[in-house]
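Below sits a lone chain in structure tokens, taken as the form predicted on its own.
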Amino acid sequence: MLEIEGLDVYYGAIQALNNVSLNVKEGEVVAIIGSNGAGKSTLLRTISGLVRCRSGKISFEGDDIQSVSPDKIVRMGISQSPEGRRIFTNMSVQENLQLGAFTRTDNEIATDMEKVMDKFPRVRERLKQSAGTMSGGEQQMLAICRALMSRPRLLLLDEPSMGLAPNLVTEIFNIIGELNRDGTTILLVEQNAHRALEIANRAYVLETGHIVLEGPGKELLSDPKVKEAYLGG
């Protein structure tokens, strides 16, 4: 579904991604783990068209997307729930959800809104209130719901558990698993390496812009290097 080959990304003179290659097959959960500053969010932003690569190739379902505009990438079937939620705090929860469907012209937007709220009942409870008055966990749920409103075939999740209490982390990861079982392919960037590797079919370890390890999620859980660097021993 997604194929990335030899990706180089710079911010000015600073190289953020160096010869990164990875792939995501349809139906998978693929995790990207790594420390702060490793380039994880840059990778997702490059896939979404928000950052441009200097060299390399990004293809989605066989189509080259590295020079495609972000709105067209959404229309092609890729949607991102960004790090830090980035919801529209001065707008209502309902308006945030409607904006998630801004690329759509079909008559099923209201039906899909009901479906995403069925998975996230707290979002339904807050539908008419200002998004900025929601708790951190509720805002994260809204960010995922907003991304789902574009009907993505590939969902990019950037640090969905960041800053959440342990019970909410469990809830978010349960929902991620449910979304995948319902047919959504997921590329997950996550600092909670243990949670990410538990749920991932495959995973990549990103360090200072380089892919240094890859393999099945459960195998990387037991890898000594991963244990020492990311799993506390």
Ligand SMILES: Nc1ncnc2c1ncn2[C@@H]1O[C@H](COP(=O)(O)OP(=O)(O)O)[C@@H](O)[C@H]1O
Contents of the next structure:
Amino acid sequence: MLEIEGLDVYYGAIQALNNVSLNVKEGEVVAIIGSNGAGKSTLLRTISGLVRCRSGKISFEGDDIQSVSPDKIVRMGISQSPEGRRIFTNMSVQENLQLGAFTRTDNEIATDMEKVMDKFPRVRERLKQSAGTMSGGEQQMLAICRALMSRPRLLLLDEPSMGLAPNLVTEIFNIIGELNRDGTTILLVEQNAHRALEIANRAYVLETGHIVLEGPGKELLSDPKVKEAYLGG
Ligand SMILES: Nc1ncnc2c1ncn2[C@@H]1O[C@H](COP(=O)(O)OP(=O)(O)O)[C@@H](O)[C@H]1O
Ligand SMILES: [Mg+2]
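After the form predicted on its own, can we look at the form predicted together with the ligand?
Full assembly next; the chain just shown is listed first.
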């Protein structure tokens, strides 16, 4: 579904991604794990068209997208829930959800909003509330709901569990599993390597812009190098 080959991304003189190649097959959950600064967010932002690569190729369902505009990429079927949520804090929860459907002109937006809120009842309870007054966990859920409102076939999740209480982390990972079973392919970036590897069909380890390891999630969970570096020994 997604095929990335030899991606090089720079911020000025700093190289953030170095010859990154990876793929995501339809129906998979693929995780990218790595420390702070490894380049995980840069990778997702490059797929979304928000950051441009210097060289390399990104193809989605057979079409090259590395030069396509971010809004067109959403229309093609990819959407992202960004790190740090980036919701519109002075708009209502409902307005945030409507903005998630900005690419759509069909008449099923209201129906989809109901479906999305069936998965996230806490979001429904706060529909008229100003989004900035929600707790961190609720804002994270809203960011995922907003991404779902474009009906993505590939959902990019950047650190969905960051800063959340343990019970909410469990809830978010359960919902990620459900979304995948419902048919959404997921590329998940996480510092919570344990949870990410448990849920992922396959995973890649990113270190200072390089992919250093890849394999089935379960295999990486028991890999000595991964244990040492990412799972607290
Ligand atoms: N907008 C930016 N301008 C300059 N450097 C950046 C910018 N965003 C990220 N970087 C740098 O690129 C590298 C990768 O960052 P990032 O992709 O955010 O990593 P991660 O998400 O894995 O923590 C880091 O060295 C970071 O400092
Ligand atoms: Mg990041």
